[in-house]
Amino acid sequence: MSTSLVQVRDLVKTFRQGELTTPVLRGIDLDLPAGTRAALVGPSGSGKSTLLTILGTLQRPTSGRLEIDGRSLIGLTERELTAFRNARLGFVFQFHHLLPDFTAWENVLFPAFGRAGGATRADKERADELLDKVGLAHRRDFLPGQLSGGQKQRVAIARALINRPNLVLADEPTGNLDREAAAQVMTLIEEIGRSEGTAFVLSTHDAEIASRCPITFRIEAGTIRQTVAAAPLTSPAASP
């Protein structure tokens, strides 16, 4: 078993459509340890998006190996593969993908209802508990629209802790912010990998973000290369 939260060997991506076959990813390796953020950094069509679908077992690669927390996610059928995603797994994108119609804590408490027996008392209380920790307890009871955008993307953060993953995939999520609140947004993930032990995968065009990972996987022409900080870089804690 790997000591890695996330091992991957070897992992190949091509599309076929007809007789063309198009690589994006060549040969893949990559280890994240358990608790830490890593960038993932590369020009447009590097494979960023298509390496972090992978990782988030949305999309099969063609070959390789992915394993995450000790388990081989190679060859599990699809309802296996969604019940780790749910249990395991967090994502946060550009666009936050709030329910319009469902208040900050219904957003939140959203994926439990997906699990057997859907939400309990300990679902809703931590629902609670993941909003006052993004600073928006007093935003509760607002919907989506009454919220700022560095707002909606704090929810959006809370909602991919809810069930308690492991690893969060990131999708370019200070993208659609201006610099201050994609500080504040950092900051806070910062904060939550130190309080809730969960490993962050974060793929960002922002050197400025990129630079407060300790791990930096750049992608070029579907290879990468693995850079490792020697301290992790994190900045002064923003206000609420």
Ligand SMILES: Nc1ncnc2c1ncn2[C@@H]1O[C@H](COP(=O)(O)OP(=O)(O)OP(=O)(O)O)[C@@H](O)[C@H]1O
Contents of the next structure:
Amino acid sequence: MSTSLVQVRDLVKTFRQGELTTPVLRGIDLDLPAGTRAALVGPSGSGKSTLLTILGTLQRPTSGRLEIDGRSLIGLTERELTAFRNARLGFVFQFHHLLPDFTAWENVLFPAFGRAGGATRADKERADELLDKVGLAHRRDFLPGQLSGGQKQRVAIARALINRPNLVLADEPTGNLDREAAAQVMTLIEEIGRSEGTAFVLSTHDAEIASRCPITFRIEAGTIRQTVAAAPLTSPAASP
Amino acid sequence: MFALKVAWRYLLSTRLQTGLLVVGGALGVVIFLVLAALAKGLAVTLTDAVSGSIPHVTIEPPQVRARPFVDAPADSVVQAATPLSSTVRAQIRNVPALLSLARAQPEVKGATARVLGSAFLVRGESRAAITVQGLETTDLDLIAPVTKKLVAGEADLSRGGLIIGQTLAKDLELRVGSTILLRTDRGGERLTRVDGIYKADEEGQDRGNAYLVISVARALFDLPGGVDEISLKLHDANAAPAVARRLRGALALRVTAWQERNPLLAAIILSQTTQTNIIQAFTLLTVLVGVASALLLSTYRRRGEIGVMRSFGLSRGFVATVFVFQGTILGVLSSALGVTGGWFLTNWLGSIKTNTGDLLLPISQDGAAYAIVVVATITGSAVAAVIPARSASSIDPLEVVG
Ligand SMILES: Nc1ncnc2c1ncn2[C@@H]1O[C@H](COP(=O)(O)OP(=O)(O)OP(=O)(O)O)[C@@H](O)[C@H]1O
Ligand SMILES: [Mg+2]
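The form predicted together with the ligand, contrasted with the form predicted on its own above:
Full assembly next; the chain just shown is listed first.
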């Protein structure tokens, strides 16, 4: 399945603290086509965040294979992984993690400075476009402290997209929002995923959010137990 | 440069802390500059006081004489140094050549030939032991100021008379125009006239001095063709050792810098300078430790943000640069404020006068100290930021977002 954007084979993650070993992921196999949305569900402590951070190259698996966009990430150096994250991946966290000293627009633009040469004029225009897309053009020059929780999360989504990543990893992106704001953020993810062709993997405890993703990965006892291909994108309302 | 912008934004976001750091750094710079100005002021004052009325470099007859070795082969240049016989009068003979050599040195302000000797001034029953300086008329003020200290008569040696100190005049009840017998230790005797009376800075210092035109002095001290010494005054008294060394290399004569005759002064200045440098170094070190610890605290406070930056692919190098730039900016601001403050404070301190109208403190602006403190503060703060920068760049994004 080399057409997959993400390909995970027999991925194992075991935490070791002295004598104590905690096996968390015991052999994950996973394929994600480009441009789609997948929900990652499972009980608390099942390893959702762990899997997302491994997919996001923020930590390395104990064993197994991981390919994103046709590139094997297992043997890469720290420096190569940093560059890879900057170019191909975006992150949205449960807590927005915006930089408090920078305006909404500057926060969106920030990852563009990870590239050699820094942010271009085109990047700056894109930051404005993205803010417009997430409906915050009028909050462009606000500091995070002056935005609501939902607005902050929308800025964070715009920030994740500035470098046109193939894959955005979102760990409970709506976990900190009320139902309405969560639904708004989800709608935004759907729209942007479609218009930008970006794939999303988002972990959630919210069945409603999960139901809005064409694919659901259920993680249990350290393996992917269930892969549900939901109704096609065109009818997001038809959830099980 | 984006890292610079981030660094600046970080410093602005904690204005109070940044302000305190800058003020602390500036205070360190001010202390540095005031100490430098005081040390230099003291050195200048002491140097002026000691070297102001003495020659900076003296050229005197040798104490040994080199002779060809009698047994040496004809083509050899082996020479033996033999002590100059104590029965031979030591004197310098080739005066014009030496004067023109001395005057050709760029550091030399003036050079003069001097005849120096002991004599008595005899008036009736009273007599006074004095040192007589025989000088060319034009060189009267070259070694020590006389004309501007004159209190009576004329500062003109060409009239052939004596210019004597005020205390001496008082002791012997002499006035301008008085005649007096001058008897030298070479047996010369002359009835001469007081042409001028000057007053030395220090009370009594002018008790034992008399100036006389060199032609008369030669006769009185029995030196028809020579002089006792060639005396040099330099533009900068501190250049004396170098000039002396150069002339010593060129001449088979005894060449001495004034410092060699006043070793205690050099020791005092050196110890003062060393002490100042030590305090300056520790002052700057304290400032830099302050910068390092404040920035290190800020890396802890910003752990989360740094982790997030790293997660979306900003490099360790970028994070480190942000912190080094913060240190550099703190250094630039501290030194700018400190140099301004230091300039005004030293000038003000240097203008304070005591009740008697003298300056309270010897202050001399030290340009080199300004350059040193600016460079040391800026590079020092940048280097001090390296520890926090390393700590920040090693923050694992996982501990923040995982
Ligand atoms: N650094 C670590 N060292 C040891 N154990 C860890 C570490 N990180 C995670 N774990 C363990 O791995 C397991 C999975 O954690 P993870 O955070 O991935 O769960 P999760 O599915 O995201 O849970 P939640 O839904 O509550 O966020 C947990 O039992 C946790 O204790
Ligand atoms: Mg989690």
